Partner chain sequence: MRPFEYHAPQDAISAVAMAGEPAPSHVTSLTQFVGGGTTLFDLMKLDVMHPARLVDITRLGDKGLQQVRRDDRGLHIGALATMAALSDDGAIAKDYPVLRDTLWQAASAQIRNMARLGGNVLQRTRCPYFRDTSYRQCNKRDPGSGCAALDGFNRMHAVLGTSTSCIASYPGDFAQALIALDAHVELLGADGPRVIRFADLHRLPEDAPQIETSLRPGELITGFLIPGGTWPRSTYVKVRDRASYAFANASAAVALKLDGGRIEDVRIGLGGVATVPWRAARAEALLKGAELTEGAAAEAAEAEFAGAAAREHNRYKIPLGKATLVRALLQAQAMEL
Amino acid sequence: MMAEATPPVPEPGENMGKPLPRYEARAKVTGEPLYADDLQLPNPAIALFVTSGIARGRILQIDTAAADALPGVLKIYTHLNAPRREVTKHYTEGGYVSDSAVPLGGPDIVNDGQIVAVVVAEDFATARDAAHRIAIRYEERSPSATFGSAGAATIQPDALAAKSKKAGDFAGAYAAAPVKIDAEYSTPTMHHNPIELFSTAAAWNGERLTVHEPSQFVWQLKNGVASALGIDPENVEVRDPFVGGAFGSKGMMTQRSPLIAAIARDLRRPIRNVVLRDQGFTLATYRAETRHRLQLGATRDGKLTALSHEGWEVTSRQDDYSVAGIEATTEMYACPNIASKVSLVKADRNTPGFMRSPPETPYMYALEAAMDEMAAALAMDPVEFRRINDTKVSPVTGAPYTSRSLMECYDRAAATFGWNRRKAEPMATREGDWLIGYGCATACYPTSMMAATARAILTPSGRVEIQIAAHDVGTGAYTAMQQIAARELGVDPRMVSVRMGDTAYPPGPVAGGSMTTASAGSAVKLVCDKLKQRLGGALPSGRELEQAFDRLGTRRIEEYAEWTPPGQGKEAVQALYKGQMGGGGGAEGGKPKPLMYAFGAEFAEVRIHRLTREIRVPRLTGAFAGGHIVNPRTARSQYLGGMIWGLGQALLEQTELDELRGRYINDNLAEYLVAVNADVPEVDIIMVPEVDSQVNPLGVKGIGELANVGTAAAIANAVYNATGKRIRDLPVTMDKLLDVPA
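Where the form is predicted in complex with the partner chain, the structure of this chain alone:
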């Protein structure tokens, strides 16, 4: 019996808003120009990057003569005639860029696919032809590509050492544990690959610069471009009303933006640049490959007594980027003795960056796979094993969770999925030629918040316009802001219009960390509150509203509000105006303040062909609790997309690396495999009602990065149940399940 899939428009449960259709739905289905590269600039010249064909070495000669000679080529920039830019540091060091290596900064090549020239031409066809006619002679050096490559240095910077979590005496408890497991896991390089390509368009009008670029943080881009060009941020406007998918890749400014703006200034002409799909693999960030060692000790009745999680992550030579997901994995289950450590491996690569649930995706995969191994070692049901070790407080600091509905999620999902039909013994279920397995895992995501500002404008007609430079990357942020404002003001949502994704509006948070609804929503709630105060505490309607306007002697009432999360001060708003992420908040920070997390439980069925071993997932079930749900329709879509992301991470996604050459191999959408429609038969989503009044005034937890966290482990655990094989290195592919002679 298969469970009936929940409909795309679910009935709202307790503590959930209305499932309104998306604010911009009509514009999206009719093809209106919404995205950065849809917005046309007058008479643009086309810029196209040329990227390096080696990963390490230096340019000896770059011959542009044949390209320059083509009619329509305006100018070709190389390191010999690069437009001037100021140095800006990595964003974790107080600067703005996602990778501190400066393109066209000199002849040195520090990673594969580095920008070595920019062709500017009248049209794209000419620019591409010219790009191919540029001849480059390199002095090549052997690159260190990844873990285990000669020359790759393993380090543990102080900042990372400070993140290590410890409790009790791990070594002693592990040595004494009657049941233990000790296993190594790995996750591969992954690329976000939003379908909207990266792009930058720049136009100058005197001192003023307009930039159209898909961005998860337009105020960061505004300040970052200004910083790199040495100009006043007041003179930079960034427009990007809608983002065609991002997943972290459009979060922090890349070096591309100031480079294109500088070229536009140099040529005195608007410039339009679209990054080719293959170039996007090295001209933006990525999820770096990780390795893990998990050691778990438990009593025979299933109580965890010792847990150690050691992680290794790849980063570039120039920047120490890390995700350090031990934060979550050491606080997930009750366990008195804990150790953890994260190291970085510096290689000849571009700098990685955040990708949907950056720390939790790899680290929770390792923990949840290890939990399944321990459950098997204990001959215990994996759900019951988690129930025994469920906790309402941090095992590291003792701080309480504000709310934690993990086991409710497990119970609801298990019932819908039919977990009781699972046979604990591997290889026990078969249908024809297909081996069948069931698996489950925990999903979690911390509730983070950032300062936000918003403006509201009310006119006598009763129409309200909300302005906030927050971002809708497909999450439904416009709709959420519309609903929050309508609810706060007590008006029909149709009376509320929302403007976002433009630095003409007051700054909102980065569309990252699943922070938008809580943070931007809190600012919107606050500004609506102020609007009501101006009108005596409530918004009158109809004739009364007009009279109120008459009394105030105006045709337009405008309010502005600044919201900061608990524990953050005014400086957080100042940082926001400077395009910086400011002082964290929520689950961030070192003090034993309450833990704020959204939770979920995910179940997967896998089918594996007995001969060819390809793996299919006929169904997934997930139950999630994320506090107040503003819109169950868009929330369900976030969970749905997240679980399918998880499916891809389990079975498909992997940026393949030629380790000898230090270059990405499958830098295209035909061979970098993301799930297609046929991969996704049935996904059941259960939204478990949850009330949490502590997290923020809206009671909202972040959910956009929740559902993709547990899926890979659930699927890998199901593969074990089907085959008896533990595949610890993602993705789980047929070649790892076949008996391959050495």
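We have the form predicted in complex with the partner chain; now please give the form predicted alone.
What follows is just the one chain, with no partners and no other molecules.
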């Protein structure tokens, strides 16, 4: 018998906080204005982007006469009259932008959907009408669109070479291995498509600039806009109280922001721009397509003896962005002989960027699919194969994991899922016309942290206000900060208000890398500790608190704190104020850093119709260990969403590319398929209690990006169990199963 489904509001287990409702729940369901584009500006004009109809070439002529003649059109900007901006580098090169190609910087076209004009009008309808009246004549050149395209160049920058992990003698061990596999896998281009569209609004008041924009790092945007416009960052404020979905696409400043701010300065009027849904495919980052070659060698009793992971990623001509997930895959299992390498394929595309669990999602898919193939070659249960190769130390450096509850996750998830009912032989389980398969895979995510600062204000009434320019991208960060402060101060959470997403507050970390709770939460804990120290080590209540204020001769107590991860110092906080990531901690005493990871085990049941090849996923089960869980309710929501997104990666999501023209085809929500709750009727989430006192003062690991890492491999492995066919190239679609015997 399978265990009963886990409840929507989970009971907290050991080392877990209370499942409090979301801080902003009422505001969201009642439609209160929360987002950047909701914030008011006085009498804004509307800016609309016109984007290129080719992927590579040059503008020969651009005629705006018909558009200029429309009543209500204020000005049309092209490369011939573009407002001045300073050139800024890609953020990986010490700059601020996510794509270094400058819109309206000249007549050259370097990728599809590049901004070639900006229409500014009194209203959107007029701007759209004018945009359609602009006539552009191009000199078109053949683009290099992707892997294998003529002119696409394969390179391995020094930064990528430095990430390669090696141990022992892979070539010799692989040649001698009694059992081996050599397989290739691929993942396609995928786009974020957050519900909240990308937007920028800018208004000047003398030399001061206010920007309203959905951002995962407002202090980076503040400094980036200032750098591009050549002004003092002190004169820029960015406001964005809530983000309506991002997943990496709003992580770093794009070239759109300083362009809109420069137009507002030129016209001396507030400007509002919303990027249209199809434009978001080329004016924001995306997950690059990847290819992988996995070579595994093992003894007949299942011990890995050799592992090689080689990856290739598509990127733009102008930037060397990469994710290089070999840092996770080479550390995952015990193996004495390891080799790895990642190369970039330079193509005529816009620069890719972060997309939820950027390195782990494509690279762990390839590893976990290969692990399933090896288990089949060994005639071994896939869970037991992973158990045999579980490790408590890095196989590359020997550094220990601070905690690793992977097999506990497998045991809990397998029991709930009913893994013991799985038949190892493919196509052995049927129900009517449906072929049934079970699959599993490992999920992992590193515990990333950044420096963070926070301010706390206490009044005689006992009310506390926490200020930190961190971000809530739909994950429940407001709720987590409220709970952390309430616990540290010993007060009712309803007495704590939280202010975030505004550069008027001290800087917090980027809302990426699942680091907000660990980083911002540590700063909040520290500033609350400082508040208590001002009051003798504990927060009095009622009349005693009022008397304490009387003794201090004030009606307001304010404290500020800076927190840095282990191995980082004051320079990390200084980098934060400059809108930069800062450096990670290095080895201490010549010893390699301990490995800090959250882990999970994911199981999937698939059903494939023997005649139509329809693919259904009736249930998913995931067990996850992420250290201290501040709020089980919001944590469950993150795990649930991650697994459903992983289902989309496995079966639905793919940005179709016209390889001849280098242009995206399905740049809309009608044809770009996104998984929703109805696509998987049952999802069981199990939170495995775990204590890790080494990662940070809260014992928190990142969980937001963990759950979608293993889902695609679990589903693809289940498809093999159902049909006997390996689908190594995502997504798994009906046409790839047509040759399965009925």
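Since we're looking at a predicted model, the values are computed, not measured. Definition used throughout: the rigid core is the maximal C-alpha set that superposes within 1.5 Å between two forms. Residue numbers count along the first chain shown, from 1.
Core-superposed comparison between the two forms: the Cα of Asn43 travels less than 2 Å.
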